[in-house]
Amino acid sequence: MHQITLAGRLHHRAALLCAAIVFAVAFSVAATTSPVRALNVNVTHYTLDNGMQVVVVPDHRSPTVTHMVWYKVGSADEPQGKAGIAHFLEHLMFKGTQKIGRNEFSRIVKRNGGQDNAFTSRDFTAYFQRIAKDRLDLVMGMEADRMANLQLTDEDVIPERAVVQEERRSRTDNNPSSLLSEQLTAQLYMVHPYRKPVIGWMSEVHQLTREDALNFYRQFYTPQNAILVVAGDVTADEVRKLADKHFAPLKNTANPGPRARTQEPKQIAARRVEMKDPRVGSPSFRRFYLAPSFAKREGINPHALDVLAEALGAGSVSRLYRELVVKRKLAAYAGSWYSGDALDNGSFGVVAAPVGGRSLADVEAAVDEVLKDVIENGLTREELDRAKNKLMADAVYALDSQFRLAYNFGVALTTGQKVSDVTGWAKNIEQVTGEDVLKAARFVLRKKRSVTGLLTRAEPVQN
């Protein structure tokens, strides 16, 4: 349970910030609405007197709702020496309050026909329930209760800490590919707290205590640091009444303060990580580049990076796949991604793996050749149009997910963006030019902004 631990790996923003082709949202402190023609509903955004934001995305296609509470805190906001506390607290939030018995939260949701979970990233932590609309009052009351009244004992904390440690072993320590990505991220960000894994370093996780969790809870789990997002078979008035009932009475118990992080200095040297592990089945190459995010653009159009990632390495018609896999028969796979949903820096990545008989050096040289051509000449008109059309089509398809409708707004509002950034996403993709992509490629795809990783098999040590 509670295992959707995100590490900023939101590679295809079209699948996440999806709704802009077909709707617009009006927003202010006093709620306003505007028509969403495709869904025949109105979307609303406003703020309660205690500072908690509310977003309502009506979708009347089924009598269900997705109810989410987002907190503007993630692993990058953790105190020094407490890596993993944001994710650990996410686990502990299910333990109970005076009203809700120990470990009863999820059981209550399940008994009422719903599903619930939570996820932590570098910039946010979120909790959600998917349930019948007539149970919205119930789950909203439960979330408001645990925002203010979480109770923890060592009997809760110590076993759950062991659960988190085992989660780290199974997801990272026992997976050479995950270990390499963790090492690359730690090298990509030299000083910024994004260099830490969301789940934490094992050396710090095993020292986390009940008091650590409660201190973090008291500082950050307060209404002015939270966002309520409800998508589903509801009206703005229905949600407003319930939000006024459950969340508006809550008092702010702390001021989280500004999200001050040590910012990444100008990077002046390429880095390499070569990792060998006897558990590796086949070698692989990957490279991460420091990139602007949608919140901090550094003079670059981040939508152009979405288009670049799509054209360069998304699918069998992408440049990398055609060159390395189809034409040269060097690689078993090749691709790229862009992760720009971050309060601070984003990242751009390329990956590839050689086929039998070819080396990682062959693959890396071929990747560099493709990237050099893109930096010098940009995309062809066909590549540009195909990438933009694919991204916008994915945006339309993503509307089918009620969860994504809610998720889009939560991600945006916790990472320094606005509602209009969600609703204007597809229009901004449509307006990307070849010159935008060329400028972005030349800025981002520079070796000195990168770390390259090589993963190979090591021979087992004989006893």
The other form holds:
Protein chains: 2
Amino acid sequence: MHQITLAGRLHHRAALLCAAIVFAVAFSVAATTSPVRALNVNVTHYTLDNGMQVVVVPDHRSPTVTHMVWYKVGSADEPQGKAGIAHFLEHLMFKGTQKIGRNEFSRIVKRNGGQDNAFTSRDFTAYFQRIAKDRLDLVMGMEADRMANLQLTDEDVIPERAVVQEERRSRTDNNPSSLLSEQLTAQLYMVHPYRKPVIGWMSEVHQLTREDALNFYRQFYTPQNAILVVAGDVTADEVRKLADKHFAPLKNTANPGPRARTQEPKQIAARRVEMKDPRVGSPSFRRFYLAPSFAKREGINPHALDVLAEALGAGSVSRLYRELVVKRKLAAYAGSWYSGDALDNGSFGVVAAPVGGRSLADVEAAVDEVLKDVIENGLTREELDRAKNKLMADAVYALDSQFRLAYNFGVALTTGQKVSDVTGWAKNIEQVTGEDVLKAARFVLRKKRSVTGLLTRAEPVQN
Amino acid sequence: MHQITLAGRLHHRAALLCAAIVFAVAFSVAATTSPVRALNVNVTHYTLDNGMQVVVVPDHRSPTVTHMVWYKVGSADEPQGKAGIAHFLEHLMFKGTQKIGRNEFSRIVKRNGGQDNAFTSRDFTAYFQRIAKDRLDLVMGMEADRMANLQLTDEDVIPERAVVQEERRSRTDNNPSSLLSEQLTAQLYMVHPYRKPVIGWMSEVHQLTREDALNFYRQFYTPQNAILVVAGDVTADEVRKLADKHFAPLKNTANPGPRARTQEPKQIAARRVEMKDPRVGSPSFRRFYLAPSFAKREGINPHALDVLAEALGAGSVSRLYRELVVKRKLAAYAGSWYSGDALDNGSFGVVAAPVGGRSLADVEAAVDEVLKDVIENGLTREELDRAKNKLMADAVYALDSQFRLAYNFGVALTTGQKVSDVTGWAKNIEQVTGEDVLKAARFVLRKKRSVTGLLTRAEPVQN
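To test you: the structure above is the form predicted on its own. What is the structure of the form predicted together with another copy of the chain?
What follows is the whole complex; the chain from before opens it.
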């Protein structure tokens, strides 16, 4: 469920870590029928008087905890002209409070044998530490401290702004594939703020000030806008005591208000973006479709989209891979994904790249043939079962990862879902029918709801 | 210079009137060499103590005046989530003050033998009356009154909001060609607020409130943000006395601040939008390129773009028309235009439609051939001279229109230009060289700075 949101959508220093977790889980599972197990954890979920939510996920396999604070704010909540402020503030949250000096936060965590990081997405920003259980009191105190008492001077802000600009430069501006995806996202959403990159537009980032950061901090970093997630060697009582000690006394600094983003108008025209760049090694095709999400279902079963993405293009037994790579020997790779953890619209993507000597046009035509067949005839029974079993097995294996457990609850609660959506995910997958998938495919895979991107190497004379 | 901004960019009740003026002027001029005359009017331009600018353009041919108040605010200045508020406020400005009852404004003008209207664009909003010279005192008083004393209740706002939504429905939503242009504009500008339609996004218009309108009014409708333009049977002294009486006493309610819009990042990829709609009669091709403007020239002579647009695609002697319509009999029409009156980026467009039986692909290929030739070889001497003479003749004929005179000054002063840019326009055109045109063409006509739109009739089975 969360595989896709990790890679490519988040700007966080843990990207490699998360990607490693995800891919290790995904590729280590054999495609056999596994016994279905509900997510067998005793999750506690409650709300403090000041509105802050608390989620406790016991996991006693090792004496460690994953301690996370999630804020219900992301790039899609940014004010006009300040694209990148949510992510910039994430950087600045490490700059210290009265108690903790500049850049000291991470050093303290390390000195106590832990790891820490943070990440920003379109709908959430999260801070976490993985540490020995007996240091939970320490890190919770530190997290509460910076929720309430962040201090910023221009000596903190100006250099860090340059760091963010360099991050943008190296991850996006110097990477043609990232640039193309950025263009596509800005075209997929004509109006909705999901069209902005989380890292922000360079010209707006360039002008972000200390005042911008503090305004955003005061408006959104407040207990009623936050969710504490603790997974690990804890009991609900232990966490409750610590939350009462550290978070319950905090007062709300603002009422962030409803997360009302301008909804995307009806999509009426297929879009294309063709990018030529001298830095491109091999050409590639990708297409993003607007899709329902787990929060806004539009009459579709979003779990059917998870199944569709799996069957269509996740790995070497998927339809796209078998057709384009194995059978026709036309593509070097072909895949699809579904991203449904969003407060507003989700997205569905297909990608493919031609083998040497074959053209993007041929690849696109072949992709369209496969999609047309799926829209008309759906998946085979075998494809359906295999995809469902694979996904359910993934869910089981994901239990191994304490971080993954905590992460899943944080994502859900910040993107309009419930704890039961997480614990019941595997069961929801099991209940997906062929009809569900067919209906979802027909709803989503309409060209006028999509943007297609072609990335090729630049010719010597550019037009 | 202003031909293009009138039709299609403005939402105003005078659209037909202005279009009629423009087209009458444009098509009545024979393409012969006319003596060049500088714009021979004695324009007075000064600023009141409260910051309001005044422009007086004497024109004693008939005892009438064109009285205009321009505000340096348009759709590109709107706050986030309130697309359409600038235009909506324009509607609401007719709803009355303490002195003047709801919808009375226009009735009073009519009773006094005048006409009145208003229009909103991306960079300006303007209100005007055309009336007998001896009623200038009356209408100036009324305009000053509503600049300072607009009153709004929900009984004013809610029904008028429905009117605006219906305007959007009939002009855009029920018009496939307008819908496509709206899509193209939203793709041409990835970031800049010019990407929004002046009429606004339906979902945002739907939520505009009385409070939104009053906030916008107080922030932007203030003397230092306004320009009075009076053309007609007046002297500078007469206008000065009346301006001192009506506008000078007004105090500023706000400082609107610098008009800082997020600038468009470097454009790196050619975009396309393909729209299929059952309401489409005949297919058409159009392409918009990002371009310099008169305010932001980017090292290019924008008058050369006026000349290029004229030579390339204005009328039956233009390059596109001769090639595609006359010679190859491939297109039913073909044209180009340049829109340079903008505070930020301008745009350059080409359009064409195939004759029955010919394809859009052929038309596009032919357009590309013509553009390629212009980029490589520029215009012929004959084309250059003819285009320049035609434009200069247009300027002379435009003097006939009192409204046009006033309008030109208003547009200039709200889009980063000066009075001398208006009076000197014909001379600037005269000075354009073939080299200027070649340089401008090579700068603008690069596919990666463009979005291409194809409009076709929908097939029975849509994908």
